[in-house]
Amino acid sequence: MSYKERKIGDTLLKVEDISLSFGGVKALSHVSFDIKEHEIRAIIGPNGAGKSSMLNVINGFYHPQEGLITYKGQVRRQMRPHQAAKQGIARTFQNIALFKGMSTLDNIMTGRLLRMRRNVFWQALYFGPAVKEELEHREAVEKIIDFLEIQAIRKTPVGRLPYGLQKRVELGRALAMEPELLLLDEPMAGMNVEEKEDMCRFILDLNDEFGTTIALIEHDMGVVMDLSDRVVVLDYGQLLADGTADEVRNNQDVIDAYLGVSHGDDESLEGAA
């Protein structure tokens, strides 16, 4: 599928001149890049280049020194990780952050927190209105279950599930949330060939029924290629290409970036092709 077969949509979400430092040491420097509505916008780089820390700033976990952020038209200032959550950005990360003594069904149910209009009193009791919205609320999980073919694990505890499945429960639980914008960190490392292709599906998926906008990053150069209609490259935090994959693979800083011997990094744009 060809970034124009997706229609893409105007832009939903600028970064513009981003910085950002922890003591001496700059994480991202004056970085700029938008991502449109609709599109796959993968960020790719060698380790250490500020990758997921620019995840952190666009979903509010770090605020940047200098620059701006505009999501829907808005300027975003000093905005926290609720907040994004309720706008509709929603994360997952490069490192599982699941409840691992509950089952799948509850770890996605979490995802629909913010969603959830009845307050803590009405909750406690469970009863009237706040049956009725969390039966509304477990309709919708079963629902990204059965999207995601994970009926099978539904009550079992995501702490004894492999590592695979407990990524596509960590989507799960990111999908609950209805994001507009969702943001994927690593979302297919350390999973096998075949877990990838479902992975690869599911984004696919979800990006062509729904229309969600995902920013994704990603290590295998093949899977940035096949899913990414626009590819932002970052190295030591400054911004070194950005395109469209065909044009981001025969970029010579790119390819010199992660074939050069400073980095150290074994990933390549081999097999990309």
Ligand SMILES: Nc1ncnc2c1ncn2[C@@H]1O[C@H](COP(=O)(O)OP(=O)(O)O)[C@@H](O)[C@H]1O
The other form holds:
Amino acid sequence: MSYKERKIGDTLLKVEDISLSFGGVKALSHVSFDIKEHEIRAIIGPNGAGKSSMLNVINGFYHPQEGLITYKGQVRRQMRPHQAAKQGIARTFQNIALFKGMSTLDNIMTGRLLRMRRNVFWQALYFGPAVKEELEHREAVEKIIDFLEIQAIRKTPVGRLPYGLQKRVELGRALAMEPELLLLDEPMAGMNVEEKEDMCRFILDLNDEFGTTIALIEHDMGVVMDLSDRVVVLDYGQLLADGTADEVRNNQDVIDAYLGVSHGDDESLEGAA
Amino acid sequence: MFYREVGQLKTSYQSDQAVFTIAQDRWSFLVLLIVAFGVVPFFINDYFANAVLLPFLIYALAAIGLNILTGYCGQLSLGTGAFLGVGAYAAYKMTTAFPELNFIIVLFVSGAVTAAVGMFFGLPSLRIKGFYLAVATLAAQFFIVWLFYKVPWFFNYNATGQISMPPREVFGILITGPKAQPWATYLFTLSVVLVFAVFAKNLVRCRSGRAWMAIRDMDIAAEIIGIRPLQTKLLAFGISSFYVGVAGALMFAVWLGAAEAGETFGIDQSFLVLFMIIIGGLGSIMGSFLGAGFMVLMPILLKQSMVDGLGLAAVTAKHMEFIIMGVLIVFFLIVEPHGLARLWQIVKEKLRLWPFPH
Ligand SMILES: Nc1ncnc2c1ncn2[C@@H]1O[C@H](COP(=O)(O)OP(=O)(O)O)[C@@H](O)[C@H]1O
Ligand SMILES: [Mg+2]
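Could you please show the structure of the form predicted together with the named molecule, as a counterpart to the form predicted alone just displayed?
Expanding to the full complex; the earlier chain stays at the top.
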């Protein structure tokens, strides 16, 4: 599985003792784990386990009541999502969050916004530096379009695209930010086998080629085993297990949790065995 | 002649980013410009300037302004009437306080003042959205108009409470006041509107436009890619109001020559401009022109055909006009919510394939 040559680096992100509740609902309680540079870290667990909430905490969408987050050596309690973006954290959503009225190209171009500097006066004139900047970023975006093999839908409004392609465009937008940490919330949910294979390939390639660190929520255990270096298991907002894919698969607590609860069948561990 | 992009290979991203990617479009636009600048001024008369061309151009500018805010950034505003007023009163105060000041500078300052006022009233947009924001801008509408009534400083303490524009020249040509020639007022307005329309088109296809549309389509996702909602919305309020302010200044100074707060800048103006962008097309600069043209021309055509053609009494015709306009607006909302701009697009796509279906 770990055929990858690249080396795992230092700790990029560490969450310690994170607790988050909504009213009476405890979405996360005292969860701690870390993510190392260049690794692919899977977060798994039954529905409602708190996986999406964890990603929301990491990119500043939710503010935990307790706990600390250390990102690139800096300790923080909370921040706004746009600050997280500035610090190199990008993500995709479980339910696609694209800009429906805009084309594929424009959606991915929005991922470059933080890197664009020209003020409104240059933009209004569309002259000199503003044009140069537009074209530079257009080129970067075209590379992503090539990488994701979506040249044909460049000018299509994303609202008209099928689900699988929308997921791909959303990944493209996140990639356009050239993130250091990429958070993917069920990037393969609802896809057919072929689309899943493509998506797996993209994830592995970008980890290999650009060394992007990835945290990935995924239900398909086969995919998790293939892709991830280490796995975090959440259940009812608690950390159930943390280790390599093999360790986690053989962990008795994990087996119990998956067998003891009557979740959807796609979440069972059998698929991976 | 065929309307085709065949044989027009785009060889660079630059040409692919251009406003008119098809040569026929470029040529049509050029011809339109030549007619507008080179032909129309020779045939223009008072009626044509003041009833058709000036209102069309000035409302188009106001519609571009509102479209930036509502069509591109998704923030509904019902304060357009008042913001037109802010531009008008700013121009009046400036030009009466400093009669020597170049009128072009007066226009810019009017826009800037309106931008500041617009941004102030845009502040609540961080917390409230949609319908509630519309109500907040409605409050701005009534408050500002009330202010123009109540504070005599705004109309220089004159007895009528009206403001009227003194004659002013640009490059030695009279463009305001009763003696201004129709070709001069028309050419001046056309130039201003054209320049600002080009600026707007550039803005919406650059970073700012994408940030606005991102906020409009999904503000949560916009924030995770690093867009700061308040700054982005305030920029939209500012630039939008700048455009509306310049339009208001032109409306008062060049077109009407005189104005009175409640009469000229009431809530009905807000709705008129809103209808223009809905009918023309939300999120389209060209749609702003189409919508303004529709709302300015339709009543004139209806009136002429009913009074002159059918011999109806003027009052009856006026009532009929209201009804027909209302029906047309509803018709558009139901049949083509994306407006005339979208219809135009569809026609072009059909033309591109003609005579081969698919
Ligand atoms: N914004 C929210 N408001 C209230 N409850 C929430 C919110 N987000 C998540 N929750 C609750 O937190 C728990 C964990 O949800 P989530 O993180 O979405 O789980 P998962 O992604 O693992 O399926 C669930 O009980 C859910 O109802
Ligand atoms: Mg989830």
